[in-house]
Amino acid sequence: MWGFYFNELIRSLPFFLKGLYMTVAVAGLSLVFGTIIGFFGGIMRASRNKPARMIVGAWVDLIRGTPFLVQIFVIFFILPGIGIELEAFPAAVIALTNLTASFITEIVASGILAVPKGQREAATASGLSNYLQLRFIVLPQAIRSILPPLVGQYVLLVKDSSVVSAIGVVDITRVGWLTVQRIPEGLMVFGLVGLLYFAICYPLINLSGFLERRMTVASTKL
């Protein structure tokens, strides 16, 4: 029996490339585009200005603070009602987006923040304005320790990714879903699951590990 399984399951592995696809494609627009925002949020979280610190604080509580199932519920099936209707697959990239963008804001202020306060006096006591400041000397200095969490935020991304298919993205659990409703061997099928995410995860594990032992070496050089 385990045979007939294994067999059906090779056939279906055209299935699971489609759903791997999906979910690079999900998982990759929301990454490029909460990352964008996210360093906007970060730069906007940790200025001087405190109405936009309250404001960027605030919605990074609220999303942080909410499940991301209901995130995403609110923007599919309660949008609709006044008016807001998407897809199944721009209403994931689009929370999937907030949610990265959210942590990824708290990673980008916190690595600003991080900087010696006096780099930022004695950049403004050379004359330089807020924008060469952070620029030129706050955001070099801030990568450092923005650089490692930033990538395991990625990988955070992919794995909550799987949610996307509460609302029938065809993702790589979505697959499973429908797979095991065929071939009723679940350790199987989810084992493949697993093994997909793992492909992605992996090598993001791998670069977050090497640039926090790169940064390490760095900030002892210096």
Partner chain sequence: MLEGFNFRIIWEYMPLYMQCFAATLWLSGLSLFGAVVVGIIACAMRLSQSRILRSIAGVYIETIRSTPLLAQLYFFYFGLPSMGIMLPEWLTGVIALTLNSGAYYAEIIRAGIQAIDFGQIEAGIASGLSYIQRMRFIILPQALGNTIRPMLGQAIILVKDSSLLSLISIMELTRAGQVLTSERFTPAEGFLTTAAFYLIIYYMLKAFSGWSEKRLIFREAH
Given for the second form:
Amino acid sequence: MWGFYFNELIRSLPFFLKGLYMTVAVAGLSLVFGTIIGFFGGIMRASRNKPARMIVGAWVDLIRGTPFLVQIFVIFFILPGIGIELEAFPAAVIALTNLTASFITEIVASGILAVPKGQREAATASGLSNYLQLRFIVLPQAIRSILPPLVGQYVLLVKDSSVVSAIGVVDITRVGWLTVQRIPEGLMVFGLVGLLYFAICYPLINLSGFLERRMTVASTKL
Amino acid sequence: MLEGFNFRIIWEYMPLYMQCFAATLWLSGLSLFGAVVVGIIACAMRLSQSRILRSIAGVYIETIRSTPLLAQLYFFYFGLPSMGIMLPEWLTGVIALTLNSGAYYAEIIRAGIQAIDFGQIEAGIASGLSYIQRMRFIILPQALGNTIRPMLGQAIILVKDSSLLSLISIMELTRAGQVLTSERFTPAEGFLTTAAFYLIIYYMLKAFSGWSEKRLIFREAH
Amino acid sequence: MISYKNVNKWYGELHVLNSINLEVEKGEVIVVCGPSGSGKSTLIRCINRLEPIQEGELVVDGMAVHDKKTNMTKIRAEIGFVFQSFNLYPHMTALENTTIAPLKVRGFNKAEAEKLGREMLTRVGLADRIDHYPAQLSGGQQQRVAIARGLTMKPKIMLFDEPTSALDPEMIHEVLDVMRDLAKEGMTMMAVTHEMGFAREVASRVVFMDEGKIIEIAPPNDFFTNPQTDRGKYFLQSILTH
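What would the structure be for the form predicted in complex with the partner chain, given that what you showed me was the form predicted alone?
Up next: the whole complex, starting with the chain shown before.
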């Protein structure tokens, strides 16, 4: 039977590639939007403006404190109730962007706060505005400690994207779920699913580790 | 949305929620215990002298970290029966959660041990403490101090990850939201109540994390 | 008390200890100095085998440290070692730092160990700091706790590896005072240090090293006023002018 199912699985490969494409699309869009929003969130979280800090902090806690699956259900099932009809795909991108942005906010904020206070004081003393301080003094230094966990976060993003299969987005995981109804060899089908995720995530994990080593060396040279 | 929010339905379903809240707690608790045990063993293997043990632990950890939990869950859920192993759903879920978090715990413990300054080990050697005494009195207490925060962070992730068990029909908090939604067509009441219960667990673990951090007074200078 | 006979050690290509011969008598205070990378730290780290030697004989209090079969625990229990970076255990109070070895290595009971710990912390002038954690102490205080930790072993020998070079200038003297008192009480000591005032006052002999070799061994006054080698002269000039 194994041989027969194996051939069946090989014949389903185009279907899996479509799933792979969907995973990359959902994760890729969320990565771009999430990173942009996350940087703004992080700058607000590390700012001297207390209400901004607290609002962003409450949002981060809300997202960190609840499972992503529940967040997707809320966006996909509840938003229509207040008049926002969403297809599964945009709902998935919104949910994943929101999740990623909240984590990147924390990463960026702690990166900014890790820059020694004296740097800002020196910049203030030479008359740089808040924006200029951030742009030319703080962020370039913070980026060293931001980059490795940021790439690590992208790995989580790809993995978390598997959960959007629950609202019917036909990504790699959903393709596996549909295929296993036809080819009842769970190890084989989800072995292939795992392999496809591995192909995306493993290089990213190594990139994160590499950046971490690079950045540590670079900062000790400072 | 909120003007139509029906608290009476939530109250009606409260016994179900409490039962499912308990289920989430014990499923996560059991998996947490298993994951720490697996993590300690995998970490010991990864740091051992034997090349074979190191490789086995390495493959396990990298595979888990590079694939989504949901794919792992389906791998066991559909895969074990195809090998003729029939387990109750909850046990399949606990196994998947245990093996998943176990890999992350292995990395957390390893980082905690490797973060200890080598001078600490030398000081122990110079006072004539044996290997076991150095581990027991100097290395492990400090590793625990280094790791308590990431350990609790992983526990929070584990509780949230347990929501995926709802996708293989295990009754827990997220499933309770799905039941309420499908029986009464009230997704807002269903999923926001579920989210509130997760937030209770999240804030409790977060407070505990902050408290334990304060107790470890010596860390403040580092 | 400590006897090096033709001791050699390499780090890969680097000959870090080159044919070392040195006899240290009981009650002597030896100050080891030399440029960085000269092997001076390695010289004393060999004594309790923090680093093993590869050739030659090293005998400490009648026990052969070069012999792999020698049980080092007993030797280590008789030697106090003070590190440049203190290496206090951050999760233990000052008192716990000093009592861990007596409790676990010597097998003292808790009351005995604490009595001894208090006594030694008092001796280094920290009677009022016994329940503080290292993070709550200044650098000088931390280093004095480290010395007290060494002393609770009731050691026959005290070794110091650049004990003051991680300290702010105003804290150096409090550590040197403690070391000076120890020297005057007749403790056998070897100290790697560039504190020449200390060396002049209490050292029996100064050992000057460069590139893994002992270049000169002389009483402090002779070495400081009239070094016999060019390298010794050059070294003294560089530390005196800085």
